[in-house]
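In structure tokens, the next block holds one chain alone, the form predicted on its own.
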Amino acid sequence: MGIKVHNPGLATTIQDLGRPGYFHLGIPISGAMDRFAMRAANMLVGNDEGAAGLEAVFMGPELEFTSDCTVAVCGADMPIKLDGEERAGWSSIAVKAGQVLSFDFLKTGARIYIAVSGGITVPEYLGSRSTYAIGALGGVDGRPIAAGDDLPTGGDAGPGDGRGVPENLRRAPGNPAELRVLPGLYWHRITDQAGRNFFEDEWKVAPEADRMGYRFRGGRPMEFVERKQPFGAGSDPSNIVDGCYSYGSIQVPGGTEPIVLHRDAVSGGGYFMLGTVISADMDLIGQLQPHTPSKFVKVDMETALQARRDRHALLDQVRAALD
């Protein structure tokens, strides 16, 4: 029982939830860029949330199914197609055993998850399923998957059709994409100009956007103020003495283009973090494609704190819908 790959899309891999507790070895979080997506769509097919399904980035795969199963596709508008005939996104849809899913050409956002009743169920290494491409960890012999595999699922027939998330309660991004940022440690090393201009331009996505980070263009460089360079800093004005990075924080190397770090980001480095995309806001930029407009928010921790629990909210009120 499992899933025939006959055409892989790109760069599709087998993410959880991801493995939290090893960030200080060096090991990222890993798992699902868009984690609200993930859910949706493993509570549509019976699923834990934390089940491995699939994550694919703007071209979905061809996938056979070799058992009856129900499947679901939240995140991106890409239009979904069982045997030729077009389905709903956001909702379970019931597969008999030979029937082939695939996919149409990208509308909006950027990442897709596929998940299948009963889930998918490689080796867990260090807890998770989730595929690390650069560690060679997780997923299908730590790589995406490619045409050829067969991946084995649980097994369970699920729920079949009938389930859906209403559109009030779907995630997506605006445009611009608006994303709230908590100003950080290094604050101090910009002047008050150029951090009233960060949060004034509008920038843009740039073509290298991908799980370890998102950059962005467009915006005025950053001024620093004046410094002695540490002993152990790199001399620009952007160098610190190597430090930790956590999921989220903005760097800005040469003080031009900020990198938001993400789920398969390092740990840690030798740039100054202007501060943190609150983890409310983590799932939006999963779905940001290239040259998308974007403005930084400036926010407190107490709307940091509330906006977790919004979204906290947001996921009861998916579970509510469902059951």
Second form
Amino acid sequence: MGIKVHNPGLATTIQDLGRPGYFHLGIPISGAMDRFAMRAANMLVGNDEGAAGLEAVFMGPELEFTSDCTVAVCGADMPIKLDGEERAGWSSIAVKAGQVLSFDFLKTGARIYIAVSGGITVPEYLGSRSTYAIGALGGVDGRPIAAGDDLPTGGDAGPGDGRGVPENLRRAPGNPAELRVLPGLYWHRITDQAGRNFFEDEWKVAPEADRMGYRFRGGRPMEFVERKQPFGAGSDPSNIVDGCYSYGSIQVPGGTEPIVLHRDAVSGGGYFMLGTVISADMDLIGQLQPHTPSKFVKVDMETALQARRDRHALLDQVRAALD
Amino acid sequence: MKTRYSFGGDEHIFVEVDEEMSLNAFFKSLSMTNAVRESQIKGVTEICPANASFQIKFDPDVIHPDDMLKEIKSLETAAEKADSTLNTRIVEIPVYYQDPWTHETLMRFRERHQDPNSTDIEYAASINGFSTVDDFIAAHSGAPWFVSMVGFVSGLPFLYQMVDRPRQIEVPKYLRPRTDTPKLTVGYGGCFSCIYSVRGAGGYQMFGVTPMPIFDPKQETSYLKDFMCFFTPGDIVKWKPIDRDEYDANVADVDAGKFVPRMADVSFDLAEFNTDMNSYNAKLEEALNGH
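Right, and the form predicted in complex with the partner chain of this protein, after the form predicted on its own?
Now the full complex is given, and it begins with the chain already shown.
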């Protein structure tokens, strides 16, 4: 019972909903960047929403299943093939032992989530199977999957064909992508004009965009409020005494290129942050390709909390649709 | 010291105890995070102390962010009055200063450095007023250090030297961060030393390397079998300069599962320390040396 990896894709990792509780030691939560897609894929194959599956970025893997199972692929739009025959995303797919799942080129979005009935059952580290490659933790020996790997699965046949997430319940970023931001943290370090520019400017996702963080470029450089740098902070006006970073927080080293920290975030450091992408929009970041035009939208706390409730409601609708 | 509270989105509260680094700020941050842990506020999911600040991550489905903020603020007065004492340990960390591996790396990234014509440690010695690198090493390894934060990446300690402000060493970070740093590099940025727990990107100046692993996800290292990270905030560290022979011998001991970090349990009292730092530090070292 398992999966033979014929071709791993670009950087395909085993992920679940993450490893909370160790951020104070620099071990981040990890887990699926687009948790909504991961949960939906698991629901489609009859798993707990937090079962471990695969996250593949930009390029899909080629996988052979060694026993009968049900598979689902959610997230980015990347044509899915079972033994060469095209199959639908956001739907359950009955798979016979020996069949091969593969993918064509990515159309939109950035990451697909592949769930298999029974989940992938590599050992848990600190309560999670998520791969944290920087710390060589979780997944397969703490690394992305590689050709020749045999991934163990829970191994039941699952519900088979016929289950799907209705189209109106799927979620994908717009164009330009809009990321809602609650200003705060060290917002006071930049001038009012720089703050206005940040929300007015159109940014583009930079090529340096991964599980640790997404970098953006194209907006105007930021001006800082003048001050004598506090003892221990370092000399650049964008420096602070090294402190904790929030998931979703936006740091701007040197005042030039904003970086939004994501699931494999560094837990702290010496750069000021101007605010934080709200929790409801974190999944969307995982679906942004390099060069995607993006806008940051200023919101308040009540808007952030309402967006979070909306996200829960959407997930409840998916649960109800698949019940 | 003026404490500042801010939300990091809808899931975090960030508390800056002070803009600048000091042991007073560190201790207040530590006692506030301890108070948060003890008060068992519903909805708290992560408690992260840092050098002069801390962060609480919480579940806004369980508690409204404004209520969480009130809960944390209510702990401040008590934390301020709390005794700044700590039961902790002092650990000796061997350092091979000016080793060939960090040297090779710093030469590769010379164009990202303030002074391309010197090494990191020569630069740090010169801007801090030391006439020789040996004098600088004597200062760096002379007085002990507090682990004032663990983070950035897995188990990486930030360390703050237990000396008064005029004796503090300060260096800038690289102009642009390196894309590579050898594992177990002893680095320096701002007023903090650090040990890079894993290989990777970094912006701190590189002074040397320790033979002693401090993070082991496989938990095979003899002294990391119980937990994969060696350090916690509040640990006290004393650097011990070693040469190549001793470095090689230590590495062989680590590989053979025979390396035992030298350490001793100590209690620390901030008020007593502030009264006479030098003799207080001497007492801590005596504990390490078993007197």
